[in-house]
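Here you get one chain, nothing else, as structure tokens; it is the form predicted on its own.
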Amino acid sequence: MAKDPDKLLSEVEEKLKFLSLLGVEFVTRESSVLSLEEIILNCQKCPLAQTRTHVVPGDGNLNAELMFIGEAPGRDEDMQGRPFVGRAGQLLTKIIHAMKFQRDEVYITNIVKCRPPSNRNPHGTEIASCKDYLLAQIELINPKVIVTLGKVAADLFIRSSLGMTALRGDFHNFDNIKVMPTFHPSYLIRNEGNKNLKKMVWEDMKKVMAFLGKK
């Protein structure tokens, strides 16, 4: 039986108060993220809970300075319970390595934590149901840079009517965190003959690398 999210949240708050009294900052962050993941894993807030195989909270370094955020899990992610493990995930991993990071040095997640049927874009109500989980992850991990993958993810952080081609390439600010919007890896795969798209993504990532001091 799934646990009551409100009860879980109360338990998390009590646990964090105790850890804070101990003055163990790193343990507090780690425990906070893991406790948040437990809440996400038991979430029943929207209809996607009825069609999912696994919830996909996120994966990576809890002290990451770089965070990647996509729109929602796909079929492979739904089966494995981990973000970006299919073809798009393999491409993202190559991009991360080209940026001189290892995958376990960054944090990867999605706006929506459950797979929408047929890999459609998440609906506004689904995003609204999941948004607080993502914002809590960002607050706890506190990255220096967020890279949003695709227009759906970018729209959550950047209010603009511009399409991705015009929106990408420049940093935006979100609660003192730099946000770099770029194309989703799945879009690159669908348009793999378009070398200009790959060039634009790499230009975006070079700006992120420069900001983070990667040469």
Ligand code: URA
Second form
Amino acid sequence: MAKDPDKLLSEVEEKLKFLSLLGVEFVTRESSVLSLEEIILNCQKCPLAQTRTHVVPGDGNLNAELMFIGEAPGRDEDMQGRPFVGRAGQLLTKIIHAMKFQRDEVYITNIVKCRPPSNRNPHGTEIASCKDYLLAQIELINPKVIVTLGKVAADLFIRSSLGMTALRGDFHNFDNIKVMPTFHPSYLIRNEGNKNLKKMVWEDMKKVMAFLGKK
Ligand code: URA
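The form predicted in complex with the ligand is what I need now, so please give it after the form predicted on its own.
Now the complete complex, all chains and molecules, led by this one.
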């Protein structure tokens, strides 16, 4: 016989109260992030759903104090269903290690969760379709700092016509979260000869480390 829905709900509420009394609020956060991931994996909201191989919701620690947000999955990410696993990802991993974090201690995601064909920039309509997923991820993970990688990611948080060189270097506020915009690792790779770019990214990351008490 089916259970009375009201009774079921109050049983669930009781269980959640009991878990939170035990201090295990991460159980609910974890399951919420995983349910959200399930929804993202089945998304059909924009035309990128037709051309993707895998959806790339994001990866990492669901209790992370530091979150990195890139632009969109590339070819390697589309093949594997994980963010930043190609060349730009290798450089991002080096940056994370230099900041004295492991990759599995931070959370990594993108503005859009499916690969735009031929790695073109995501269209405004695609960004708009995907935006609520990112906002829900941020709300659930609740990091102390978000590092946006490149202009597409910065644009979602900082309304400005300034380019990256002028935008980077200072924290911005997004609710109670600090946002540090910096250059995208792919941009560093494309401009390998420009050592000044790497220096600027490292200056930005040192500010993030200082804010998070990393020495
Ligand atoms: N570039 C991005 O912006 N995101 C990835 O996941 C990989 C490359």
